[in-house]
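One chain comes next, on its own, written out as C-alpha cells in the form predicted alone.
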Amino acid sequence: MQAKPLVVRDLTIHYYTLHGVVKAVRGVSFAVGRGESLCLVGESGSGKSTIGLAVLGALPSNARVVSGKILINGVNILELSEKELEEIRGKEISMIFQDPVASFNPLFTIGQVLSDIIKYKLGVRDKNEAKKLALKALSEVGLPDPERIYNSYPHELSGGMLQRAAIAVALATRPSILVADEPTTMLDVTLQAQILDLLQGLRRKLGLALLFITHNLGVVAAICDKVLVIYAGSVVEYGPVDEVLLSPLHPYTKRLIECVPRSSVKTSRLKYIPGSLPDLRKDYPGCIFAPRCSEALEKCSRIAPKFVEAKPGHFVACHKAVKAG
C-alpha cells in the first residue's frame, strides 16, 4: 500500500512567551492521502494555523515541537536541517494563505513572482520555458487572459483574481500536498464558492493531498472528505464530513454547527458558544471543553475522555457521547 503524502503523529507544540509556556497543540494525529481532503475546524486560537505552519516547517522562532512526527512523503521534516526543508517547502508542499495580498511583493508583477519560483524550485533556467509554465499555471486556475495577468501587478487585480493567482503560485511546482489556511475568509460568498470549486477540481485533477483550515463549518461541506474538529489544541472529533455534520457526537461540534447562519431558519440573534477558550498555559485533568459544555457530566472535569471510535470511522473524545453510543 502506498504511503500517504502527509502523516502527522502525536504532534505537540508549545509557544515560549514572556507570560509562560502556551501549550498550543496537544497530541494531534491525522493523515491525508492523494486526492483526499481533510478539514481542520475550530474557533480562532484553537491551534489550526499552528498545525498548518508546522506541517510547512515554518513555525515562528518562539515555537517548539515538543513531540511527534510530521511525515512528508515518508520523510520526517522535524529531523531535517533548514537547507533540507527549503528543498521540500514550496516543491513537495505548498501553502495558500488567508490574505492573497500578503502572498505577493507589490514591486513585482505576478509573472515575475511565478517565474522566479519556477526557476528556483524546478531548476528551469530558460526564461521562455519558465514563462510558458507560469502562463500554464495561471490558465489552470481559471484566470482569463493569462498573458495580461502575467504582466499585472498585485494591486491591479481584484481579490478573487489575486487569490487565484496565489493558488497558481502554490501549485506551479506541482506539489503533492497543499495547505489552505482560511483561503476564502476575505472574499464574498460568490467568490468563496468559485475558489472552493476551483480547489475541488484541482485536488482531483492533480491528485493533491489537501489540508484545509477553517473556522466555518459551512465551508467544510463544500470542500472536504473528512473533518478533524479541534478545541484548544486537542482533537475532539474526527470522521467523514457528512457523518460529522449530520450526526455530530461532541457537544463542541454541535455548538459550532448551530453557529452557522441558515437562510431557512429565522432568528433575531446569531448563536454563539458561551465562555471563551481556556488558558493554554495550564494543564487540565478532565475534558478541556467541560467549563463551556452544557452537557457536561460530573466526571468530565476530573477525568479526560479517551479518543475512541464511537461509530465506524467516526471518532470522538467525550464521556457522554461514548456512553450514549
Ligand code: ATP
Second form
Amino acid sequence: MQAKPLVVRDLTIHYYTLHGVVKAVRGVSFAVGRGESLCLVGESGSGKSTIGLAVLGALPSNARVVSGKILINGVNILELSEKELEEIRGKEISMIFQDPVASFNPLFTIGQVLSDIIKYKLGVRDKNEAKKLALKALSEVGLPDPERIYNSYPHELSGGMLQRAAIAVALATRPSILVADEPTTMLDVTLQAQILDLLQGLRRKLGLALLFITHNLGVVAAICDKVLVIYAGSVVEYGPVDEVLLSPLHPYTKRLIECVPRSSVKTSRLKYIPGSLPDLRKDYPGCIFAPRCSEALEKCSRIAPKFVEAKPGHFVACHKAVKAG
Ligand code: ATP
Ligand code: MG
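Could you give the coordinates for the form predicted together with the ligand, as opposed to the form predicted alone above?
Now the full complex is given, and it begins with the chain already shown.
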C-alpha cells in the first residue's frame, strides 16, 4: 500500500524565548491521505500554525523540534539538510496563509512570481512555456482574464483575487500536499465560501492532501473529512467531521461547538470558554484542559488520559468520555 503523503508522529516542538521555553506542541500525531482534508482546530495559541510551519520545514529559528517525525511521501524531513528541504518545499508541499498580501513581494508582478517558481521548481527554461503554465495556473483558480492578472502587481488585486493568485502559486508546481493556515479569515463571508469551494474542487481534481488550519468550526464543516482538535499543543479529539461536530466526546470540543454563534437564535451574549490557555512553559501531569473543564473528575489533573478509539474511527483523550462510553 502506498504511504499517505503526510504523516506526523509524536511531534514535540519548543520555542526558546527570553521568558523561558514554551512547549507549544506536545506529542501530536496525524496523517493525511491523498485527496483527503484534515482540519486542525483549536483556540488561538494552541499550536496550529507551529504544526503547519513544521510540516513545511519552515519553523522560526528559535523553535526546536524536540522529538517526532514528519514524513512527506515517506521521507522524514527532519533529517534533511536545508538544500534537500528546499527541493521538497514548493514541489511536494506548499502553504497558503491568512494574509494574501504578505504572500507576495510588492515589487514583482503575479506573473513574475509564478514564472520564477515554474522555472526554478519545475526546471522549465523556456520563457514562453513558463508563461503558458503560469496562465494555466491562474485560470485553474478561477481568475478571470489571466493575462491581466499575470501583468498585475499585488496591490492592483482585491483580497479575494490575491488569495486565488496565492493558491495558483502554491499549486503551480503540483505538490501532493497543501497546508492552508486560516486562508479565509481575512475575507468577507461570500469570498470565504468561494475560496473554500475552490480549495474543495482543487483537492478533488488534483488529489491533494489538504491540511487545513482554522479556529472556525463553520469552516471545518464546509471543507473537512476529518478533524483534529488541539488544546494547548495536545490532541484531545480526532475523527470524521460529522462525528466530531455532531457527537463530540471531549468537553473541550463540546465547549468550542457551543461557542459558535447561531444566527437563527437570538442570544444576548456571545459564549466563551471560561479561563485561558495554560502556561505553556510548564509540564502538566494530568489532562492539560482539567483546570478549565466543568466535567473534570478528581483524577483528571493527576493522570494523563490515554488517546483511545472510543467509537470506530473516533478517538478521544478524556477519562470522563471514555468512562461514559
Ligand atoms: P492562532 O489561532 O492565534 O493563529 P495558533 O494555534 O496558530 O494560534 P501558534 O502560533 O502555533 O498558535 O502558537 C502556539 C504557541 O507558541 C503560543 O503560545 C505562541 O505564543 C507560541 N509561539 C508561536 N510562535 C512563537 C515564536 N516565534 N517564539 C516564541 N513563541 C512562539
Ligand atoms: Mg496561527
